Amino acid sequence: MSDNPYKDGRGNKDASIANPKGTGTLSAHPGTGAAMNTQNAFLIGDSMTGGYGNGPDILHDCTVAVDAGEIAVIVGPNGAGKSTAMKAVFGMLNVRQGSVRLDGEDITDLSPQDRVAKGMGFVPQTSNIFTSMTVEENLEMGAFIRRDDFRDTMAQVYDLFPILKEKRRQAAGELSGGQRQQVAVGRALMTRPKVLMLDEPTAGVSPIVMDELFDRIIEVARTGIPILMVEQNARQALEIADKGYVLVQGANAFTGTGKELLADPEVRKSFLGG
């Protein structure tokens, strides 16, 4: 891939996503313009139906996917199943129908721990750092599955988040909300993930910090790491998204590139405040 895959603007020009088995093709919805195939996606939660434990289904034939070097965002109203879809992909709830595939491998039956070993980096919305540990100790914890020298990776994290290097000896619990999120993302990157999953990374931070976090997320994607992100700031997230999924009641309502969804009148009216 080129050094800057975004030089022509955000958005995937061919509007296609993946699926090695040829299933999971989404029907065209407003904002899409064409069916979005899922036969080449690097990560896909394909036609997922399921919920927590023995409770009712929250997801209903829901599909989300992301390709290498892309940012895919999941947006929608409160209670739409956005974080549930993310957790389903990460193996934190029962998928009664459908499958999850990573780099062509079916990982539907793997535990979250095994998915991390396969290359998934997951940053939950809350309780995502060790507050009593220093910043550097948090990053070291992110390398727990590695048996090689991870100092180069830590240097890369510090390059991405310079404030963390400055505060590396400080307890993570003493940092601001935005800095804590940087620690959480940095710790996930210490595993050298094949894909990075972020659940509401800008929750509770100021608009200035949100813009900074989005800039860093774009930088990560430029390295070739796919990013699947749930985000409450829908308009801002779609502006940086190659693909967007609007969920309503646990099902796909609208699917398209970020630019297509931002331009769609029905999406704007119903989900973006006009």
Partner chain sequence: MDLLNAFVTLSNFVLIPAIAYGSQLALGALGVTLIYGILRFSNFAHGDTMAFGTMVTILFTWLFQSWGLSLGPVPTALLALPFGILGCMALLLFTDRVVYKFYREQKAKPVILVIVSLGVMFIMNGLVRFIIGPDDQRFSDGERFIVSVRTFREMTGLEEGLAIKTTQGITVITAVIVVAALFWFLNRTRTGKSMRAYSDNEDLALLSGINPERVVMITWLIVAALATVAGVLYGLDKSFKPFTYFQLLLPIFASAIVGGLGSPLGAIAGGFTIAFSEVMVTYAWKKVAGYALPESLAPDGLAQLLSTDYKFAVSFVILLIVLLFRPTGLFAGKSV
Contents of the next structure:
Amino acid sequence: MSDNPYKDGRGNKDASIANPKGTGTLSAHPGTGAAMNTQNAFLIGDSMTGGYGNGPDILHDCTVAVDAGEIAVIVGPNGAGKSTAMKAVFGMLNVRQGSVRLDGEDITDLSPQDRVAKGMGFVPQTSNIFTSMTVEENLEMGAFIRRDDFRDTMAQVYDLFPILKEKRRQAAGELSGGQRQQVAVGRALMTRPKVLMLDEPTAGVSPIVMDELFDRIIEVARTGIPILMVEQNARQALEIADKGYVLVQGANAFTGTGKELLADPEVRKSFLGG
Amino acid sequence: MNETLKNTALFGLVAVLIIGTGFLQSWNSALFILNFGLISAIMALGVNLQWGFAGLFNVGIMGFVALGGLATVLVSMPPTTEAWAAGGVGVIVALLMGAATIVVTALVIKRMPAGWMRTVVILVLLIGGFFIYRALFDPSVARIEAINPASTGYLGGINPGGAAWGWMTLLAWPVGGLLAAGVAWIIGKTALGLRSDYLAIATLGIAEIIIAVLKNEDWLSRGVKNVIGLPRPAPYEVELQADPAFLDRAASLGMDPVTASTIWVKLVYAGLFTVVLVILFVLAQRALHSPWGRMMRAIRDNENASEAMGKDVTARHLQVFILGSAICGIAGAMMTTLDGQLTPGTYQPLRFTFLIWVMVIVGGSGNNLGAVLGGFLIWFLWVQVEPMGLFVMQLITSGMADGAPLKTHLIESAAHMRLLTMGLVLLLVLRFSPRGLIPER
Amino acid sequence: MDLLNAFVTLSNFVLIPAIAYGSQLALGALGVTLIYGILRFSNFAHGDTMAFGTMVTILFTWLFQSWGLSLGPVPTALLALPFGILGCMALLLFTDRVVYKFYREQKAKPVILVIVSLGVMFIMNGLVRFIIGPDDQRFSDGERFIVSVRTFREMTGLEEGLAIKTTQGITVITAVIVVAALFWFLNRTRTGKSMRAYSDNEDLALLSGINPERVVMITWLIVAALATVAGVLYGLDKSFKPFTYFQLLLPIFASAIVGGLGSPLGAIAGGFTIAFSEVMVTYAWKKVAGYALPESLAPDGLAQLLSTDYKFAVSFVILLIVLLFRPTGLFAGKSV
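Output block for the form predicted together with the partner chain, input the form predicted on its own:
Full assembly next; the chain just shown is listed first.
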């Protein structure tokens, strides 16, 4: 007797009413049950496995992706490899398996600098501005690889971050934490990137500033730039996210839209504090 | 190749080089190289203690070496009684006065609350103290220097027996170490705990200042007039040549008395130096393998972690800095003893600071055996590159006509080959064997 | 009391020499500070770099003199200066290629680079002595004075004279031009800004697409120019001797640190601070005091604080004071 009532022939071996060749063993179990739908992904780090240098693997078959015009957020507990996944996508990690593709082009073997040239904008978590240089010079350095006139890009950045225009002649190191992050994002936008990657943009700023920063990030996304972002503040980040990736120990644990993840009881229990 | 074998081979090479010099050039120059090699090895040991054990970047070795030299003068020379009578007390009172000013100022800085009041008090103290010091100091110095300036004109040392008490000079060696340790304490107190480059600059500066003091404070060291004829622990050549027993022995060995006497004197020194080197080497080895040495290396490799484990990094650095400098001071005193004179004008940083660095790096930083090896090897090169350079130049210019300006220039400049060679050796070792010939274990 | 004469004496013996010396130190310290900022180590070979550049300039000066070329009242050395700079640039680029580049690629610790620079120092020192010898060389020609004591006295009718040596005038003018050009370059040009960016935050500079090798190369070129100019000006003003140039390392480092390592503005401030203190502390104030004070107060002695042999002590003491009370220097440099 098996649990499955449909598999119980009850000893009936009458070949005239039942085909003795029986049924095949091949059954369909496609996918993970949580389809990531990455075929449209604009930027994808696909099943990446790797670590720093020759060290042990930190990422295990980890996939993160962002679609055109969307915000994708990577969340997870401390030490889950969120920032590592981001660095892997940006080429700062030895990826031993898997691939990174930007707009359909495989960029797995490109150096970070070359990825910038390909249209990726990256804002590191720390020391992401030139503290001794003015805000405007920071933006100029962001546009270093551009040989054309970048004044209108700068104007756009100033439109997005009005406070920067006010403080353009001030040394970036003298600004407050939130303003520094705006400089950092602004600097990355100066190359007119096709995709923007933010590594914990709200780390170490006050809740009020955090809200403002999230607003700004949404505004940047509205200009049509897809954003891939690592966030410590999972709840807020998922609220604005079109797509969320929950990483645990360097592997994908949950994937879904921001709303789905917020609603998922298990995600809530483990990562969102109930 | 196994390690012991390799080390033995390296030291064997040094021995062959020195003995080879004896056969090819003369035994006198071979012993000259050996004696200075021993002193260099001691200096390298001291620097290795600082750099190899603790990662301290000391580029003021010359200053500590010179202090050792000064100690030799102060201990081994007979006092100039007239000079003491004329101004000895005045100078000492003035120096005490100066020291008191500094101590009081330091106390004020520590005790008084910061503010303009403190600044004013400090300024008044320093400026007032300076003028009182100069008022006491200058006349005494003038009186001292007026006493028989051609031969003395300085306070002299503390050796009541003069040349007859040559053994007093041996006392100068530890005194030289103490003197260097004292100065190292002052520098370490101010510069350690700041960034490493700052210690470098501070030591670079203090070395120049010490040399400047030796050159200019005639009452202390006769300045550029030099102190010559220091009493020595070894017998004098002239006495040996007058000693019938010695002449007999020389004759039995088939040597002429002059050569025999000079060689014998050098051998006596070599023996003394070897004893010092062995003692210091054993001490340094034991220090390296003691818990203290392990802690020093732990601090060097990860200062933050050691600090977090409750080690007082700055205090440990101060300790090792003082110890290393003291060893350099001892070596300096030994060198002045060997020279038999103090000539402040000959102290040059390239020779007394940076050359020692080459020795340590080439020998193997962090390894005492390596430092000793580097000391001998580099000193041998330093001495022999000059004749070798001359030889090479003669070879190169052999095709040129005699008296051609280029030829004269090249041959005259051959002496400067040694700096080039030292730089080249240093760079090559750093590039291809960055841990030195005998690496740290 | 005669304040006018006092001031003239002061200018003649303190202010003018100190300004000239300060300019030379500032130029030297700028080189040290640039290397520290971009390549991140203290370059012990800087004094000898200056000596090398100056030596090449002197050789060209002699060549031009033998051709009968001259600039009239201005020293021929100025004509030779560009060649000296080129020679120095070639040497530094060569050194970087064969020596420093390897350690950069290995990401060697800064202190290793410092030791490497010791090796380079030996070689450059040996090279200079080998080529031109260890002796004093005077290579200044042309008019000796812009204003001589005599003409000044005749002009003003004052008792005291004031002399401005041509070399002093040239030093100050050249220094102003060079410093202005350097600051314009660093603050206004794309390449200059990229150098500052690289010095500020190497990783971010790389992310921004700044080519580090290019930055390093340009730094060496600028350092070569600064070192040669500083060396030639010092040599014109005083005299050229390889060992003196090596010894200049101490006041130059002191200037760079006092001003704040890595800060160009600080290097200039530090240069003048050190120069003025050195000259003022070692100057015998008797004459100035004699004019400035009422007769009854005039000093009997020379009123010299320290003999000139202790000028190193002055830079050293100032250095110590700054380190103790403001470890990052007057203008906060990199406190790495």
